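Here's a solo chain for you in structure tokens, the form predicted alone.
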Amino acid sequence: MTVNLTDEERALRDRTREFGTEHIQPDAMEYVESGEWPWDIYEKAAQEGLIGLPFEAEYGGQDASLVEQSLVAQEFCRADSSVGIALHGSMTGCHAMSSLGTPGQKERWLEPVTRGEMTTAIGLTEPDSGSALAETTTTAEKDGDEYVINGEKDWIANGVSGDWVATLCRTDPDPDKPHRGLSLIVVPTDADGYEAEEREKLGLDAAEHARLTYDDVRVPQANLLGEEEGKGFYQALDWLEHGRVDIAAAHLGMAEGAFDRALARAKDREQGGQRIGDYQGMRWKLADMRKQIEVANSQVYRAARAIDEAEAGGEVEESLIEQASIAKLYATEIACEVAEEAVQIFGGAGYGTDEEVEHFYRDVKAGTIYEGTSEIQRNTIGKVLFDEL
């Protein structure tokens, strides 16, 4: 499938680059360095329309398909990493509001995010189960007309400053096959019960995770998302599609933030009589680290396309959850290494925290682990190759 953009698609793409030139990357070394949630820069985001694109009009979004929501989050992340991903984490629970939710729902919990006043989370993974999702053990039992849950949730995204969780729970003790008897319900961060302390981490400073607690927490029945119960471990997957794209075309944006700061420091820094680009070697490696960021940016779009045209009843011959699994295979891991290689280029000043590129090169590496790991990613692949997905 070859992906070429759209008019509209490159001038979504050009407004927020020039968002990310104006209003990120002057304030962002502050936010990494104090460890704040950039809330100031989300809600000017907000303002400028490029928070929400992919809900219904009616509820404050745009309709934006998978393609534009990619470039979005790639333009957040290329002008910094750890606030990027940040503001695009900051919708993680809507995708299942969006699609699942009632009018009352999103009008309560979705519309707010559009104008920048909530962020939002998505509780999956747990302490022992990781990427296992049928494995999850938070429960939710009913009492009257309420649930009550109880239960732990690990590393999630926006756990202590997200208004509202959309957590997976265990609803039927005993299914048949454990995937089966799970179901997604929007627990608000106010809720008695609820708790979440933050994780220390490697990297992602502007950008939190939170292991989450639910201990009694009542919420009502009417907070289940879908129209039925035991639903969740698809309703989840179906999120991890779209998820899985957006992440890889966030770790483009961080390879592509690396590779233009490698680039500009190798035509100003001059060693040897002469600029440190000139050297034939250098070259060789700003060559190699572009081929990278150009496959995997036909890859996420070729993903994105793909899912896009299926969800408009298109006819797709590839299987979507391959190509979500290898654009974000491929995508977050040559973001590793063109960080890797931008510090080096860097020399000495690149291992040193006053430098961009430092801290791109400790955020990337998460994009090999959440949402599925890269072993994850690889053991999907093989399925479907097998003919077993």
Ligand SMILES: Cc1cc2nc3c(=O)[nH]c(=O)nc-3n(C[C@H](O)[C@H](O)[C@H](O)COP(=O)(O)OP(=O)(O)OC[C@H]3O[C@@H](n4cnc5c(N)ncnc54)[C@H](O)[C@@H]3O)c2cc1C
Contents of the next structure:
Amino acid sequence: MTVNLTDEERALRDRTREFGTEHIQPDAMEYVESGEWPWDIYEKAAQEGLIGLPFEAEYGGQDASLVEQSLVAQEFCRADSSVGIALHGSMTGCHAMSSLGTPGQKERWLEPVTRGEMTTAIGLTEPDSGSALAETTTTAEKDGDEYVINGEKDWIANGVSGDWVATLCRTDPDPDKPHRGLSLIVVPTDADGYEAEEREKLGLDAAEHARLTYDDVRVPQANLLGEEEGKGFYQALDWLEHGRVDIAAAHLGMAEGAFDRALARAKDREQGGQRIGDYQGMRWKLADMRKQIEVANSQVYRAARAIDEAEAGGEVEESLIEQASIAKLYATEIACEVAEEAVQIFGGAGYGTDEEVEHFYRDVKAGTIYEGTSEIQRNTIGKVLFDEL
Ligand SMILES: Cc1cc2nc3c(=O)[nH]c(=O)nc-3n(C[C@H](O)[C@H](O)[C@H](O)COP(=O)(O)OP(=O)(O)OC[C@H]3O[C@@H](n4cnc5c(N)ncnc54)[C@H](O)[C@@H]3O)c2cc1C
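Shown: the form predicted alone; wanted: the form predicted in complex with the ligand:
Next comes the full complex, and the chain you just saw is listed first.
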């Protein structure tokens, strides 16, 4: 499986890297400190054609491959872990919309995202159901030509600032198996009865995550995603392999961002009459960080390429879900280790909020939790090993 990039892919990577240097890095610390969502940067990214890449060209996207999407996610987060995730997370509801939406739904709810005018959310997790998605309790009951939605969601990216939430609801209260009675329904965030409270959290300060309450929220039945009810569980998992690789790429970028800063510091800071990077103890740290990043890079693009090839109808030997889980597990875990070592290389300065590595260190941790925890990735790999998947 080749992981070499084509000329076009390399050009996209370089263009995004340049965007990161010119438009993300200079103002990132301001957004991290203020906790504001980086709308200015988002609009510029959309103008540069860096938002909504995976979606159909007809709706403003670029029909981009997973390799291309991953390169953009990686470079956004390399420029800044917090702003990068905010930009990247603007589209979380769109993957379901892109694959399931009607032309009318896409015109209304997808196209404005690619223009940088809208952000979206996917509401799966609830206070009492996270890893076990089938235990979703939020209900959507039919009343005339509407659904009436009641329940709670938690940790939803863009729950406050986003325009709509693709909400996983129980439409069949009594299915033969719990995962069969679920549906994805679009809920505009200005609907009566919808409330979102922003969460205080460890990191990702420029991004926004919220606890949502749906109290008799009424939406038209036409807001159902997909042709029939009861498919929501499968639809939510439909993007699973892509989502895992995509997040792996974002966290690979964070690891690189922390590494870049640590290397620069090791070449610049002097102690005991020499650069700290001239101490073997520091160099070995940097060598190990570099090694981890290179291996993660290979795995992320191996998985992305395999998924792209399979989608194009090619024959792929690997289990795609296993490859995606390995990429997500490895890249997010090494990102935590690399960011921790970056703080160590900075010494006391790395513990201060005026150094970027401080928030990279706080931000990377989310990667081992969202899009399936590390334990869930290990479960997946284990199931493949025992022919259960
Ligand atoms: C920053 C951030 C952003 C997020 N964004 C979104 C979003 O936009 N939309 C959304 O819907 N959700 C989002 N989430 C929620 C996230 O997807 C869940 O937190 C995650 O799926 C874990 O669910 P949980 O928190 O309920 O933990 P639990 O499922 O309660 O897990 C607790 C612990 O038990 C372990 N565990 C659970 N089940 C198993 C098992 N079968 N085998 C082994 N170990 C197990 C877990 O690995 C974990 O260590 C976000 C979370 C964070 C932190």
